[in-house]
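Just the one chain here, laid out as structure tokens, in the form predicted on its own.
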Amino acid sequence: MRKFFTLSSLLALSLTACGAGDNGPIKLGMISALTGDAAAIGADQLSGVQMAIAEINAAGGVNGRQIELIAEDGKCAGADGATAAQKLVNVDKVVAIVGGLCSGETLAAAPIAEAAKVIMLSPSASSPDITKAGDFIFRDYPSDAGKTKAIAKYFADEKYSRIAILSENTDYSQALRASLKKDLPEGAVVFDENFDPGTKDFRSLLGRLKDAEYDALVSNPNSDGVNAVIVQQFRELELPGQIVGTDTMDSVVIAQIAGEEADGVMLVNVPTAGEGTSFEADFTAKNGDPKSSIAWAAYSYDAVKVLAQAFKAVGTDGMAVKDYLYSMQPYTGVIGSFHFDGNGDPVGLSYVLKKFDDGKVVTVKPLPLE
């Protein structure tokens, strides 16, 4: 059960945020894939995380105190992402943590972040498992259990009722599976194929759809660089129907690699949090183009300044930063407006139908679940 606000705690937070005394950086920790597969979402993630400290210190910092990162990769695994938080809250004794962006990363280090009652705020990891991943486990992305149910919903409104799945052995695409499988009408998964991380060639696998009688091919890798190469294969092979995505498939990376094969490819995502907005046009002034897509900044940038309005409001400590969070009033940022429900996943975040037309990622409707 999630726990709430009690006079002592209440007089606690009071204490905490006006009698601390500590004029010293706060150290914020993020865990992100800065390496790798993924190292294209992990370096806009990064660049979105800098922007809003880069504002927050410049306009005085959090009741005088200006926060310092503290950025380690976590590569997108989960070995990678637990030795990550170790080291944030061990050695670096970090206040919280943004991140990880993979849903195996976020997984592996949050029982460190839990028993050290220290927050992990995820921008990107969609799992639906990470809903239980302890009382101190927020994200501002959500999960995955609403986005099948968007996709599903997509299939039925095209009625392609014979869906192929490719998924990676990962802890995000293997819960993305699941949930896809329960959301889907029984007997309408025809192919459903795993491949170990690391797999570069997938035209054995795609070669057996050929066999398959399928209307999409549902592509579930962990990243987007493996989300490129599969496209590249699927086109080199001729095959016939619809290539779908989720959020691993939005980013110009696919485009970039896989050329204009790319053209054409649904996927299924939130919206493109801060395009066409003064937030993309900060960000391209100090940054360039996105790597992959300015939403991941975004939704990095949003866990930044909802961490900075708890630290401003109640301080540091890690009991008083989440009872503030679940009890915080819907926050308006870049990526909307939204709140933490009572296991940390964010409240009023929608999907859409997005496609790859002439090299970029377009919106095509929204896929409202009701």
Second form
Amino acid sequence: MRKFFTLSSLLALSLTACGAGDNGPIKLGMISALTGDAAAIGADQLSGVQMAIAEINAAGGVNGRQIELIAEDGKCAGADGATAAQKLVNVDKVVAIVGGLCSGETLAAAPIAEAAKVIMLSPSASSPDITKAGDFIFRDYPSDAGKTKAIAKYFADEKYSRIAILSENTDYSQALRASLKKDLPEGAVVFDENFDPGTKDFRSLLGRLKDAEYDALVSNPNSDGVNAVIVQQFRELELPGQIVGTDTMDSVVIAQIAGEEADGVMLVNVPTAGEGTSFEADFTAKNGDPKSSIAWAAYSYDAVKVLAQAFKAVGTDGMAVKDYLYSMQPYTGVIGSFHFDGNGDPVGLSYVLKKFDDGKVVTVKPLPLE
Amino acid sequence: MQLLANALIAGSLAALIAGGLALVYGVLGVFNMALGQLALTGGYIAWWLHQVAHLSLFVSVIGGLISGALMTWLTFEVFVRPFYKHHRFLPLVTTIAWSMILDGLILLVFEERPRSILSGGKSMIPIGSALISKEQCIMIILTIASLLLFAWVFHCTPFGRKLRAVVQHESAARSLGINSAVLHRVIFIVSGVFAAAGGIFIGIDQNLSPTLAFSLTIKAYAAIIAGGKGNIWGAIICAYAIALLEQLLVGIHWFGAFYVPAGYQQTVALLFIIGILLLKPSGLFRSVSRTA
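Now show the form predicted together with its partner chain, given that the preceding structure was the form predicted on its own.
To see the whole picture, the full complex is given below, headed by that same chain.
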């Protein structure tokens, strides 16, 4: 009998210990590129997440609980993304993860989060493969499947019928390339080359464009640093035709490095969310100018706010949060108004055409999809 | 023609780094795995002096070279000198540790975004059918000039004779009164200056990012191994040859039928080295002084 008492009191004790956790801080994980080629984007994402958490905590937290951030470096790479997810899920036991930044690290981390029923909400991974990555995997950044349709529409509008594509050998760039080739008319792709990550010398490869008949080059590397080199070397070789980039072209770094050579480069991307809003003013007051673009901070900020709204409504249980997100009413944040479809992809976000003009990225026109 | 120019640009860069490395290996028998990071340090400091401190380009480049020399000296005193007499593979491990520390330091100090020493457009000069920028011309000429200067020192001066003596037979050289310890230090620092020059080259021609270091080191090692370990001329020639091969691979319409996919550019070049080593296991230009 005494044994039973001891046991049951131990049990009671352990139960109270568990119960105490419900009033402790909510552990929110984050996977982003804190180092490596994409780290300028990662720095903006981290600032955006920290800003959202600071605001929520200052306002009393989620149902009285503070949010505690644990950020891990996924280095924009699959292996590091998986390691980061393992640590967040198994060691820190986070309730949800904001991230990853790149599609490769997100895809590698997804099965780990899925198995542990931990929500992952990526603010920037755009590979079409993430649509099917799992029930617990969400993003508030549109899939490249829509973006390549927008690019194809832009090419059709401009009557660019012969397209050259230069892609990095990474998950993100390859998925975009495959999706773009599917959306372009048959025979439109006249040049289609891939290069290894780390390449910074494209002169001979671009030199072949001299003899190729093409209207536009789609520059499709995984980072802005490489895009800057491609733009520079493209101009150095005095090649004709239009350079068209995507997300990784949407960075002030390119104008800083390539200078006036960047002028005239077009890109198709999501709108520069947050630009000219009070969000941008708050961000700059706290962190200085964004390292890459205010948009990265905006998507990350909204990701945290959506998760916090879910925690507030249904608590922090993974299953409950997942069901809440799928049936959520459209959420209006810095990036616009969106909700999630049955695959965890956002509905309601669209693309715009932008260009480099006098060292800045300016919006040219929206590219609405039918 | 353009391909040749491209190969000269890429080859000069590789030769700068590989030449110094081959010298260090030939004289000390030591692998310096932190070389890529030392190159980046030189490049980043030149960037900082030019873009942040707004010094003239010439002063910045000199500053980058001097800081490269100082960093290499530090590397030698702390991570190489205490170890290499015990076993010449020990510095392999210590310099890998140092390279990781430097990776972190570079990230911390210079941040993660790509940096370019000269931003903006470059004026292109047509030479024959090739387009090449003024900066690239200067860098190619400077590289070749410094390599020739080094050749002259190596072959035509008393200092060079001492150097060759140490390379050929170290203990015999010592018994003739040559202070090999000082020579080792000098050689090591010279290799660092060459590497820093390579880093500055990248910073001017392309851009610097913290993740670049390891691939620089690997390319330099490929060149010295194919060139005959420790043979400085072999290493330099192979650095140019590998660069040319890489450019030809992706730039030529082979047999009028196909292009080698650019993704295989580096792989095929390294396969070529493996081919050479199968035929001539000691490298294209065998070193008489030291075999690994």
